[in-house]
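As a starting point, one isolated chain is supplied in structure tokens, in the form predicted on its own.
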Amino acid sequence: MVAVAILAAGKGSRMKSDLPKVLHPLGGMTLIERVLNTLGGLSPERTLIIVGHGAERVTSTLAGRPGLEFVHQAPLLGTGHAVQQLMPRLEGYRGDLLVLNGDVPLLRPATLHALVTQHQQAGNAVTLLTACLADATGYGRVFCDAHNRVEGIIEHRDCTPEQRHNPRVNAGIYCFHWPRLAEVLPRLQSQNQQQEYYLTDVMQWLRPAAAVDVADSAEILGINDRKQLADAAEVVQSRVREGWLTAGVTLIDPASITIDETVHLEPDIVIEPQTHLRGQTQIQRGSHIGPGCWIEDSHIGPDCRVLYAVVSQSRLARGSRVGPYAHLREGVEVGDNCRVGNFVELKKTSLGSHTNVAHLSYLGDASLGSQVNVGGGTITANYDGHQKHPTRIGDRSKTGVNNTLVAPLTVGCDVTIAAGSTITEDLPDDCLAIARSRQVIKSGWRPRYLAADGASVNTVPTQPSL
């Protein structure tokens, strides 16, 4: 039996942020969500999250995850005090307790599984995860005998200069036999520089105690400031890029590409430099993305081409082309073999198959049929200052350059709209619509400021006699 406790009560003052530290994003998830995702292979009986600073924000962020129990720590008097808050909740529990930190987000599920397995097979009172670092600054040091039995743990700030030369550090990840831990938790005292109750102090009363070194020291990277958050992001991106390269995705200049772990890619995709894929984005086989794209929470169908574009909460069907310099905002649906070209913005708009919006246009709250051609500079005037209104354009219709379509508006099928027209009334099928002012030419006209010597401002000056 295994229960899990995640320490998530700290403020994280070195982050210099109003956001609780465990809610800072990393690779498309918050730090604490990443920690929770490492538990999949353990199937714990209970998962308890100890909250304190920003407790309401933490609990609301995790509200959609079933089976979580929240335990409040107040005041915040250290890790030992945090685990003491579990005693009423775990009264009568006879299994093991895995203690994790909400700001240590890079652990692999296999590492935790190995830690718990070794702990249970050895019958230890406590087993802790450790690593040997070239630079152990800031970490508590773990002192072991030749058989990795723990003799003591000292926080970095409390170490002597000689003790700080020890490279084995405490990852802050523990597996306890809960009944033995519950017996000694009341003995903790706060006789240290921080006047806090350290969970590590229980090691002096728990035997047998053992250390398990993690092979990849990056897994225990803790997040205490923005620099460490950036370091963790590099680790995440390295793992993600390596995984997709192995899976048959081509990354050109991988170091310039970032991909959230929540993104799904199919083989035979090409990702060009300076492309960033976020959220629940999915890209299907044969598509070519970038360079210079931002794609977020979107679905890109097979054999698409997206170049220098921003695509958010939108869907592209097979064979469509987007960009360069296009912006697809939320709710855009692009059909098969469409083109959305240079300096086009779409919002809550659907395009039927083989429809082109080639350049310099804005379509908002619009629905276009198949084989529609939108001339350059076509604008849907969809907002009246109070409400948004729809525009509908039927199959095979064509707008001219510099058209303004004043919504609400319905344009039928097989309609042609003349260049420069402002359309305010619905158009029936199979027609030509012309809605522009007649051109007027006033010969010899001059603006008032160019008039000279009192001559009429709009009269051509008389030629002087020779």
Ligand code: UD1
Second form
Amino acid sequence: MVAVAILAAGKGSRMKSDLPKVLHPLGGMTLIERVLNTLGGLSPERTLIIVGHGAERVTSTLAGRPGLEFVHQAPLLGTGHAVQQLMPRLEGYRGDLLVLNGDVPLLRPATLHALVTQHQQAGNAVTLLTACLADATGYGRVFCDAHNRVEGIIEHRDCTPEQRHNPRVNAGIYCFHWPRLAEVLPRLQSQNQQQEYYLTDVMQWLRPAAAVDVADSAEILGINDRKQLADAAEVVQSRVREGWLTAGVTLIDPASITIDETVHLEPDIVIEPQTHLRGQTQIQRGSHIGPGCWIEDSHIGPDCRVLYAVVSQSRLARGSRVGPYAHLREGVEVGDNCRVGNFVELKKTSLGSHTNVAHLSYLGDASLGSQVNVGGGTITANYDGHQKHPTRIGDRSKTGVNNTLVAPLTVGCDVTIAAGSTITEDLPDDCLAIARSRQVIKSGWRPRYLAADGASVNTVPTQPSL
Ligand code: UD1
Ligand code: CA
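Same protein, different form: I have the form predicted on its own, so give me the form predicted together with the named molecule.
Now the full complex is given, and it begins with the chain already shown.
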């Protein structure tokens, strides 16, 4: 029987941020969400989250997750004080309590599982996760006797210079037998460098207390400042890249590529340098992405080619080509085998199959059929200053170079629009539309103009100096 408590009330002053520390994102998820995700296999009986600083933002971020109990801590008097807030909630509870620091986001579920199992098999009062670090600065040091039983934890700030040489650190992850912890919690004092009630001080009263070293010390990295957040991001990225390389994805210059953990890729995809895949992005087999792409919350079908492009909240079907220098904003649906080319911006626009928007266009709130060819420089005038209006273009139609399509507008199927036209009225199927002033040619115009101006007809006008 295990309940879980996550300590997430702290201010996180060293982050120097308006955002509560546990809400800082790391690889596509906030720190607190990561901690929650490590609970996967444990199926805890209860999950309590201690909130304080920015409590409302923390609770609203986690609103979609059922079964969480929020416990308020105020004022914030330290990690021991945070756990004391659980006493009324857990009155009468006889099982174990897994306590996790909300700012330790890289734990693997298997590590937590092993911690709980060892704790329960040994019947300990407390079992805590430890690691030996080359640079243990900032962490509490764990002191053990000759039989590897924990005698106590001393915070970095409270250590003597000799004690700081101990490389064994407290990860901030503990499994307690709750009734025994509840018994000693009221004894905590705050006579230390930070004048706080330290949870770590309970170790002196709990026996047996065991320490379990984690195999990969990167797992216990605590996030107190931006440098540690950046270090953690590097750990996440190297885990993610390794995972995709093993799964059959080619990464060219992996160090220059970032992929959120929430992204899903299929085998035989090639990702070129300086490509960043974010959020709920999915990419299907055979697609070739980058160099230089930002793809966020988007679905890229099989065999697509995306080059130097920004794609957000959009979908590409099979075999489409996007870029270089294209921007697909939210709500774009590109059909099979389309081409979205250089300097093209699309917003809330759908393209049927084999439709091309190859050069210098903006299409907003538009739906295009199949085999449409959009001439270079075609722009939808979709906004009248108050409202957005739709544009529809039927199958096999062809807009001309530099067309302005003033919405709301419906262009039928098999329509051709002349270059330079501004189209303000709907066009029926199967027509040619020309909406521009006729060209006028006036022969011998320059001599007559000069004569009218009083200059000699034969005078060659002087070039203005450049
Ligand atoms: C803590 C441990 C330290 C350990 C390190 C591991 C203590 C006293 N020290 O130090 O031994 O090596 O974590 O990363 O526990 N929190 C609250 N309420 C509070 C104070 C903090 O909920 O009043 C939460 C914070 O939001 C954070 C966690 O507790 O998620 C740890 O607090 P933090 O101040 O970061 O402790 P450290 O100094 O890192
Ligand atoms: Ca910390």
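What you see is a predicted model, and the numbers here were worked out from it, not measured in a lab. Just so we're on the same page, rigid core means the largest C-alpha set that superposes within 1.5 Å between forms. Positions refer to the first chain, counted from 1.
Aligning the rigid core leaves the CA of Gly444 displaced by 8.2 Å between the two forms.
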